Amino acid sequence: MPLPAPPPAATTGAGPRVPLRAAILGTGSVAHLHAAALRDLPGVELVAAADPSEQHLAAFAEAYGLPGRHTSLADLLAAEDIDVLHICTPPGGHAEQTVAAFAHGAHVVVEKPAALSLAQLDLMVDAGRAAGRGLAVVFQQRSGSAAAQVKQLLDSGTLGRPLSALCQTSWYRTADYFAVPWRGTWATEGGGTTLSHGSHQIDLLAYLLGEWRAVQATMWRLQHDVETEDLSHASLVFESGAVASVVSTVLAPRQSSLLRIDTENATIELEHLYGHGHAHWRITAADHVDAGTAGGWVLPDQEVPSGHDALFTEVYASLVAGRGMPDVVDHPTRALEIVTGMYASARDGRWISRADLADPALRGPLAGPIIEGRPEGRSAGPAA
């Protein structure tokens, strides 16, 4: 369930003050998506940013007209009265930064990966609950009118029982991408393509199909000179009984993000890259479904594409109304649970159930092993 979120400390009357005051930590490329989305959003005022690079901070603050400019989170929290902190830093610092923001009395919107381990995410969730503040992980693929409609159709049962699914993140990254110092290492990125790229589609799949039961996975490093994997395969079983094949890779010159869900009454297909609108979705009725029933499955006339804009619109509408975080950001730990199960399965060579993750030993930092399959003579299959 969403974390409880009483009104911010500074209020007018009985409800939250409006506009809510927001700040951004980190001014890299993803921070621009946050700032652009917040700039014209009703109910929020972006008032400050923080970054240790004074040059980057100055350019970012000038671009968005921010009066508050700070070189550390501590300075920002000491100087600014904020209601929401957007965390756009590398994942290694997310847990500490989130806990600090909650202690300050702010809600937190954090980019994914939300944390480097479930243990870190546990600290974040617990701190938010103790402070009575909300935590939103930026899985923007959940947002938009098409995803909302498809979820409603699945939840209602009109499409019948989900049976099988495909979840493929086929992206392409060069050596230059991994030249950024914190990428490609267990210590600072936390994992490879499964965590950093595939988790978007994995999260959307779980958002649509609900709770998962067990997973079995293998991890591969075929091309890049990094510690972590650049390809993974998994079988993922949901509580509904549906079985999904999950593939994540950064080795695909033709990039694509793909979901396919086959139910008793229909096939749902989504193919896009980094965001989707109605044109990216298709629902095909089974032969036994009459035209009148299938006609009720059309997407709504008013289209809202997925993305930071759509997600933050829902977040701030709910916060301004005093309802806390909206349902669209519910279950902030589920994607990392599935990904953690995948890494544990690859490491231990067995199925990992959701219940297994109650073991503290499985809630720590992620790790391989990774099966090497380089072209210079090493086997492309599992080691003997």
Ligand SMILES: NC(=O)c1ccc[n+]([C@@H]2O[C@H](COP(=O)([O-])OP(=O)(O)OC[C@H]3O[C@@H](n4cnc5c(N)ncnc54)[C@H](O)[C@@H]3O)[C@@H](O)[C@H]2O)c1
Contents of the next structure:
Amino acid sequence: MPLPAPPPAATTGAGPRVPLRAAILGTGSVAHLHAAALRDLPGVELVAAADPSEQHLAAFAEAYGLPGRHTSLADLLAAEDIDVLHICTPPGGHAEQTVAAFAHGAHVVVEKPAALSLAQLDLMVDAGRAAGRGLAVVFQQRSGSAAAQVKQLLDSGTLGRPLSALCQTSWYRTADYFAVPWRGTWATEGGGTTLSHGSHQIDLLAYLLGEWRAVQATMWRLQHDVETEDLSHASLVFESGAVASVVSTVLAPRQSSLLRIDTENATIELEHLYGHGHAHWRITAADHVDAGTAGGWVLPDQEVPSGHDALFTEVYASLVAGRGMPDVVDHPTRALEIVTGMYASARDGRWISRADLADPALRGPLAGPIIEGRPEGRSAGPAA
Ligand SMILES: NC(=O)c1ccc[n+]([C@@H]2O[C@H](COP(=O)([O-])OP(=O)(O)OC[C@H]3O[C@@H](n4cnc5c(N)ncnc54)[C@H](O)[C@@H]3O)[C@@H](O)[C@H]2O)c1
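Just the form predicted alone so far, so send over the form predicted together with this ligand.
Everything in the complex follows now, all chains and molecules, and the chain you saw is the first one.
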């Protein structure tokens, strides 16, 4: 059904109206993190939600006292005058929903993975540009005071050139997790653990180290009864010349998320699970660094843990000030580019450079093949 025309721009003349009016599309698990964060934020009011599951919608709208309740995005956009749409639906719908929200004049905050392919993400970015609205992909591990300070130290050059990195997402998921219908298939989830879980750490690594140059990967299915991978290994090279070893898996009984960056002058380490505060980070100076310089490599007194709350605080502070999306959500396509490069590398058995991704054939839907490692040894050709 055609979407309604966008309402007039919601401004007060001098800048955006405040509070901004936000709505949430999809009221499953992650939507609760969005609603809880928005409830506590100044400058924004959560006014509506939509979900075809009336059961999810009713429970969610009751929990957050939402006046606007709709069973489709089209109904929500027709009935509500909103400034920001938070998209918390399964990834297969993100592209169409984002484009519709931009056409309606709203900014978009979309959960990871942003889309099922770079081609879809291109459409989303182009639609945002055409509408003059911002797109934020929720990679909340970029947020918080520690990541900001470590990024500032790396960018300033005081730590020297980054040389080697480890990026490990060792999570654990049982068969129940994959019983949700949209998980575990290329068509509906878009990828396996590399895309759905590892991309958080990969995104944080690239947030800290900057642009990437090339990647080589292998994809494995060792345990789960899914189409996609449950383990991947990759070498990721950055424009700086730094080389990272990247492991993503859902087969790790002791779960952890790990980053380690060795630079000319220091080792930076982060170990956490789904979010980090200052206690999760460690910066160790090389012996040749004088005490005065190393003494400056500290995290700020005021600690802001990473998370949806921290990310949305920055997003709304920037939107309310009329500055559009903040720097912390820059490069909305980078994590998907790297992961796409990994899948293409595993499929083609070669290094994939960032430049290679200009080829439209590599911007389409993602797919294996996956190396089959389960005992029953099912064949694992490329997914259709
Ligand atoms: N950033 C994070 O840490 C994080 C954590 C969990 C999930 N996620 C991401 O969030 C997204 C949703 O995951 P989830 O675990 O909340 O899924 P979920 O299955 O728990 O919830 C999805 C909800 O979307 C609804 N829905 C489906 N199609 C819809 C449509 N067309 N319009 C409106 N609603 C629709 C479903 O009814 C359901 O209520 C995924 O992309 C996932 O990868 C991110």
